[in-house]
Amino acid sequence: MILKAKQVTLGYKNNIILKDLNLIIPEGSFTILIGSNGSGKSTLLKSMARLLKPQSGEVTIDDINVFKSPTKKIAKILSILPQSPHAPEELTVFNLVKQGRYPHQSFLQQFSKHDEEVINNALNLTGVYSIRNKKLNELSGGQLQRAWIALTLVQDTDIILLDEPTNHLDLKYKIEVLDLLKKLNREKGRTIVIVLHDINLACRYADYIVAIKNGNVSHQGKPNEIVNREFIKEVFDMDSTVITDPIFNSPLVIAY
């Protein structure tokens, strides 16, 4: 599944925010978008989730226009987890992660041993498992980030859109998230693009960097390929050392 961006247009009413721009995604990679605040990388994520029309241009799947599709078709292909996504608090983790089934079911067909199957497979892949059965606010930031990862999951499509899965987590937690989307990309041969602010952990987990920058992509690469200290002036207009990590052989920025 090939997701492209063709020269789409996109903002609210007359605020432009990204201008004929033109993006593929390489298929079966982990991709990072980043860029500095108000660039447009949530902007590009939504359009590419079909929760935002362009202007102009258009977004396909295998060259499907996204937004000329059914959204049951489109669900069984794309999943998105927005930035801080809301449920009832008295919802179980179970019950939040079954909702993520809703696209694969019909009038005809309801709720199946199968459903519930996936379901598990997806709770021990997040490792909620054992919490299946606790209420969202009974959970701590890295176990309800889990849940919502598994909620993805679930709907078992080929592309996963994340906007800041790290948000408002520590450290621990950040590294937590990102490791089981990174294995989830190595293991399951899932497409994964992920809004992320933090460059440090862009070079160490991307596949693929797209940096957003003016309205449109400036620079898109392997994080070894474009990360630089020009690269880090460009996109952040920061001056900055970057030398390789020597534990992950990735780009490290130490920026001043």
The other form holds:
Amino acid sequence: MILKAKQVTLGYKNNIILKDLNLIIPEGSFTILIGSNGSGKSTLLKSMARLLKPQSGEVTIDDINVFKSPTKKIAKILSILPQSPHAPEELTVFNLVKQGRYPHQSFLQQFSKHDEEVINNALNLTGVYSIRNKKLNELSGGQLQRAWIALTLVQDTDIILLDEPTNHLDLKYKIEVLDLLKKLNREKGRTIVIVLHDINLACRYADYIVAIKNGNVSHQGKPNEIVNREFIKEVFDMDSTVITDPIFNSPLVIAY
Amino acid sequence: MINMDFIKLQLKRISFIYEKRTLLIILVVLLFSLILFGLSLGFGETKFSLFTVYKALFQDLTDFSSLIIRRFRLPRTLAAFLVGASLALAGSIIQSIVKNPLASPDLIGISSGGLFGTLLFLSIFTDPYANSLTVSIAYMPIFSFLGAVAATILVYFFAYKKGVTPFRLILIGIAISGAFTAINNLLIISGPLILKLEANSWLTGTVYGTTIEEVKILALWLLTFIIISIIFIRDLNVMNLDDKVVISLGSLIERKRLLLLLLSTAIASGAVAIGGAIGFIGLLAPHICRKLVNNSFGNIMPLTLLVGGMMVVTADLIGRTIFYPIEVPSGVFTSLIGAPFFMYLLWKSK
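Starting from the form predicted on its own above, please write out the structure of the form predicted together with its partner chain.
And the full complex, kicking off with our chain again.
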């Protein structure tokens, strides 16, 4: 399934954030959107998930317009985890995660064997199985984020978008969450698109990087091929030295 | 895991899951409700033992106790229970729609809108000379419903701005509620004499003088909407989550929100037609239930019906016994407990 943005213009009335933007997300890739604050990377992600209607242009999955198809149909192929989503505090992890099956269920079919299997797998994969009966307000930031990712997984979509999934997390949890997403991408073949602030983590995890600058895509490609001193200067307006990460062999940016 | 905590039904075309613990709690609360029912039927000017109440209900007697219990106390107690149950269910639905445990039908204008409809009905169809109705009382809930729907649509219309955010819905609701309360007061002042006499208890809420016919109508009304609520349980659960997640999960969010709002309006208006604007039940009952069981609509719904019902039965029981022979409307007690509790919730939520 190939997610595409075609000539997309996004913004609010007189404040155009992205203009005539074209982007193709490679199938099965781990794509990371980067850019400075206010560049519109989150806006683009929201639009690709049909949360924000573009002023012009269209977003398609395999040439199906996501804004014009039944939303339940799209919900079976694409899911998005927004930034710091709200949920009632007293909800248990299980009762949260279970709801990811919503697009697959009906009034008579509320918890099939298949549902149960998918939910169990997601709880295990995200490591929240043992805390499934805990309430959301009893969880650490990392646990909460993993519970939300479990909900996204339970939705069982080919394409998963995540808006800054590591925000407000300690470094340990950041790595944990990104490792989990990488595993999903590698082992389950899911196309993953995330917005990330940290350029070095982006270089380490992404196999495709998309940089947003001046209302459009300024660079895209594999981290090793595009991230260098000039790239950092253009995208983040910053001087830097880019070396090779001794462990992951990805570009490592030392900014100053 | 799931086998331990849940009851499952997994056939090819039908599958359900339910928490075992909730069933147990429902059973306990149901038992309490029955005892309370007995007490409510037994207490009053003349007191009867639970055994007499039992006999009066289930044996075909024609003595004095049967007359009092069946003719006078049973309709009233049933009405109290149904009114409370309705308000509590309506409250739990609203709270899910606006994703805020501080919302309830009386706070966002549904109750005052419903009361407007009721008062309008009474103003139009009361014969001022005979002080009696010129049409069947069965039409009254329809007027309450239309009044409540009018309020809801106004709230929704003014809160709409590229979709409705829960926050706007609450703020506009408070404003519309105020406007309807003003109109209601005007109607009472300018309406037939009977309205003036009963106005006070209408505005505070009471089930005094409810007939068995009214009880039947309310029961049928509530039952219908309970069934519809059950159909929407999954939507009510999903609606509780972040709007963006709701869209991601493929729910037609704006359409569902309006639909559920109307559902809640319909449920609350039935209660308002019979019991007036009994306050804070829609706020308190779901909150108590969330302390008793895990927060999921399937758990909350049956319990909130019972808890809400019990609250109004208790308020009514206290209201007609504590200062006897003076009747204190149920709404006085629910507000006495509800208002400080509401402030506590506000204070707690920063």
